[in-house]
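Only one chain is included here, represented as structure tokens and corresponding to the form predicted on its own.
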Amino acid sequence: MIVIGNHVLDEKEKRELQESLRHRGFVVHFVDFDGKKTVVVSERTFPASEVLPASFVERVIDLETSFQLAHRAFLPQGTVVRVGDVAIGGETVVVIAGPCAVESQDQLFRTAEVVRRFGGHILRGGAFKPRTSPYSFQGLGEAGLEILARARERFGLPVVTEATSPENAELVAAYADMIQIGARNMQNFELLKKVGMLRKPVLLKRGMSATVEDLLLAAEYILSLGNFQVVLCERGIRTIERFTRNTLDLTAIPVVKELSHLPIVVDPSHGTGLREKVIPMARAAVACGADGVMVEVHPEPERALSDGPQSLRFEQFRKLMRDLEVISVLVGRELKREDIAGTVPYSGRTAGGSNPEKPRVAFLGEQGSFSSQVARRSFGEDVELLPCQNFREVFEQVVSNKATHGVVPLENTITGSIHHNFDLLLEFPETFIVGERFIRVSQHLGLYPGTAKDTLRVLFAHPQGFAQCGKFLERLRGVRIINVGSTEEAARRTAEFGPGSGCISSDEAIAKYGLEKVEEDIEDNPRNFTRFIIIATRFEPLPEHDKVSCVFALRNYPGALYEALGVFARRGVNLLKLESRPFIGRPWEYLFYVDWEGNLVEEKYQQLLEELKTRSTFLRVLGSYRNAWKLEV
């Protein structure tokens, strides 16, 4: 049992509470809570109703549990941990990776700059190692940890590293981010106790053969002492199996998404034990729901003097990144990423700790619209984000510098290219795509409180929701159907229009409109993709973008695009897109629009260009940047 109350109660009134409590039998424990409110927990049922304070309780929540705090029911919103700059738990990916122990300094920077360079967000790796053999690499200690803080301060990476016992987790603490709690320790209940006192997050890593509720009880432990920064992490299990180092139990995300309200983060490098596993499993584990893989890389496995056989080489880890990032979208998620041309981390922080102006956002719609999401999923929760009422005006917005970005939709994967904003491409010369992400769009029937189905009347929504549910429009009847300028405006104007009226909407507008959401993914079909570009003025071409987007015109004789595309050919560089559009201001010309992938540093790739505007009567480059969808196999 649990009760939330609406304030932080002072020793005397604990004291008083606990005494009157166990007068009547019932032993009770007193958690305070975000230093705001006390939490009063207890294993039995007590009438809480005759003890406490009526000005006192907030909410009584009744649990047959012993894990009480680390249940769903205490935090229906979930947990999101941060961890430095990167939060674990929210509506992004985060990878976790680094060796398995500090060898050297010369080891783990090279293994940070590749993980910072790939995409990865926090650096792993053990100074205190504990081994089943008391004659294996015990880890460097002390002097592993201030090579962590070195490396933390070179690339920028918050660190992660593990406490063995209760006498050194302060240590931990002192240099770390993050502390791990290892497998072989996840029922030192001591050690539990002091990490839970220590205020740190701690990633809680399940034993080899404990089941999803010792993992949980395990993590009451350190909420117990109002600790509530913690991360599970499953990692295996030891069965009859023998082909893999452990049985990585994939079921146990689900399991805990439902029980608990903590963040779960996946380690398949000890799931199994290979290499050539991790990275199939880390995107299964992406696909159950998890909200982050721990992975480990490694320069020179077979010469690491830990786990080597399971560590991921560096081109391995580049593979499975880009993996990730096809994953997290096809599960309506995003790998948190730093790539925006490198002008704007992710974060918000460079790697050297400077701080860059504050990103400013422009986007279709208001907050609800797919744009808006796509823009805090870019750019990170504290973004400034600037409402347009139309694509132009994000263009606008950029020009102009009241904007540092602007982000547009190109094209879906149901109805094709939005030829407007290719067309605003060119009108607006100053900007430059310089990244894209894909969204996941699941378009939502809303209905205003007390309208069934067969009494709707009018119906809202973006032409291009309209477009992407054909076939569920098909099935109503005497329905006016009213375009409006974007997703969150449909759920708006339903809200406002009152009894009778509906939206073609997204999840977040929907609930912002107190709307009830009555049919779920109405689209024509679930592999409803949206591609988004992010549009600045400030341009910087860098050697890891692998997708450039140029337009060019050619003259009108037989063979001309036949001989355009042989530029590419002749290179083997592959096209990505290629599509025509009139030459606005010229009648019956075209332009043609490609993207492909490579970019603009390498000097191959600059030859490319040279020819093609040889071959051109126009020739414009629009931005090179990371190519977000792009499943290597």
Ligand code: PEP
Contents of the next structure:
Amino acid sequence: MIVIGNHVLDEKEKRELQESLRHRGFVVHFVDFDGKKTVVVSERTFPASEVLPASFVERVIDLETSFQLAHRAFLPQGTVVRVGDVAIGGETVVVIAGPCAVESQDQLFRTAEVVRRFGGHILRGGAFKPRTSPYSFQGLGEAGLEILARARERFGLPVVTEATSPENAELVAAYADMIQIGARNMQNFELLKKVGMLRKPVLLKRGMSATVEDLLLAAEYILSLGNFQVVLCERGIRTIERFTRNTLDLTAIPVVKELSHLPIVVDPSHGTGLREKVIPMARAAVACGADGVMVEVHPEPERALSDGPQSLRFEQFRKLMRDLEVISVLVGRELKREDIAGTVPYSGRTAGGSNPEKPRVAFLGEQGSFSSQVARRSFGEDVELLPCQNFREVFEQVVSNKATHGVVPLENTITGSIHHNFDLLLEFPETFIVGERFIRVSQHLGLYPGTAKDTLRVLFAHPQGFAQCGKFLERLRGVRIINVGSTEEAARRTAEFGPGSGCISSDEAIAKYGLEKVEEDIEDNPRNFTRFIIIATRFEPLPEHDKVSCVFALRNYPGALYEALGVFARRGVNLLKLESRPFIGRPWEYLFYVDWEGNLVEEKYQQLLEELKTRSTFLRVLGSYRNAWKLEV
Ligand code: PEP
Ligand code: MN
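What's the form predicted together with phosphoenolpyruvate (PEP) like, now that we've got the form predicted on its own?
Up next: the whole complex, starting with the chain shown before.
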């Protein structure tokens, strides 16, 4: 049982409570969480209301499981662990990569350079190696830690490395950004207690003969000492199978996701022991919901002092990153290989780089909406979010500098353009597109508890929700359809309306308002993506940009559009999108919005714009940014 208090108890109060409970036969444990509240934990249910002052108790969670603080009920929204600037367990999928062991500065630097170049987020490398045989390479010890620290400086990647005993844990903590507990040490309780007392993120690997429950109880040791920055790692278990070094238990991912709030990553290198099997299993890990993967990479695997046969070659690591980037999007996550939004220096990557104004991002809707997801993916989990009532307000916040950036949807792959935002881009000429992102959208039917599909009378949804589920709605007869302002509001209105009502909404909102999800994925086509743009009041083409958006108007004569498009065709420029919209205030005149592949840093493309200008009555460049649609890699 967990009792969450509303303040921190002092030592004397804790001692007194401890004693009075022990008297009644209960053993309790105190943990200070967040520096703000004391949490009382016990293996067994105890009469909290009798022994704890009512003024102290904020919430009681009575669990029938052996693990308590690791249980999802304690932090239903999930834990996000921060390693340097990298967040594990948030919107993005994280890749940890590096050699099994640090062998030399040259070996680590060569690997780190590749890890960084292809978009890895955290560098790994063992300095203390727990080896099965005493004759195997045992690691460079502190010299290895020093090399890791130098690699962090040089390549701007946080580092994770293993502590093998309570004695070297502090030394490791002094150098590393994250402490790894290896499979062989998962139940080294003294070591777990030691890292529980350190305030450093921990990567806790599953023991090779440990159950998921054992793993969560090992994590519980660390949490129980007040260190909540724990990431679990599935790295394969011993089974009767002999073709692979271990059996990678991917079932553990959805199982842990349900049971625990802690992030979990997958190590397919130790999980398979075979280089060629690492990429397929890494893909599967991301597909089944892992928060990240950890892989071994070596410049010359044949010469590796440990785990060569399972270490990826550099070229394989590159492929792995490209594969994971594609798969992440399909499962509603994202793998950041670089700052595709072009908005902030990529977190954790710009060692000593410029430090622009802290982003404040305006978006439509509430926390948890798709737009807020886009904001977190672009600016990090801790970004300051400014919720707005409508799209115009998003633009106004940006123009008035109350927000540094805004996020608005521009088009959807089923329903097409969100025209209003095209118009707002013109109406606010100070704003430019500085980035874009794609989010896969799944819609579900949520009903008020107890309402059956055939007793449904009222259905709430955002107009986009209705539009994306047209085919599904055709099958629903006699239901009144009510448009609301957001997906979240659809669920809230259902909860308020009561029996007979339902909504088209997201997983999160359906769960938040206690509705019953009766049908999943009801959108007309599973390849349902919404394209969001990130706007700011600056126009700054950069060499890494590969997409330009502009809008132009033409005189009305035969072949005018044909000639304008010739400006692109003659230069072999690929058009990504062309859309016409009424020119507001000039009846029967039209604006052409066009997205094309190019980079305005280059003269060729500047000349293109010059020529287009001479052929049009109006031309405005809306933005220069990175094309985020890279599914066709
Ligand atoms: C390692 O990560 O190099 C390692 C020793 O892993 P495990 O503890 O999972 O065997
Ligand atoms: Mn290894």
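Just so we're clear, the structure is a prediction, and the values are computed from it rather than from any experiment. Positions refer to the first chain, counted from 1. For the two forms, the rigid core is made up of the largest set of C-alpha atoms that agree within 1.5 Å on superposition.
Once both forms are fitted on their core, the CA shift for I61 between the two forms remains under 2 Å. With the core superposed, D177 shows a C-alpha displacement below 2 Å between the two forms. Taking 2 Å as the criterion, T161 does not count as shifted between the two forms: its C-alpha moves by less than this amount when the rigid core is aligned.
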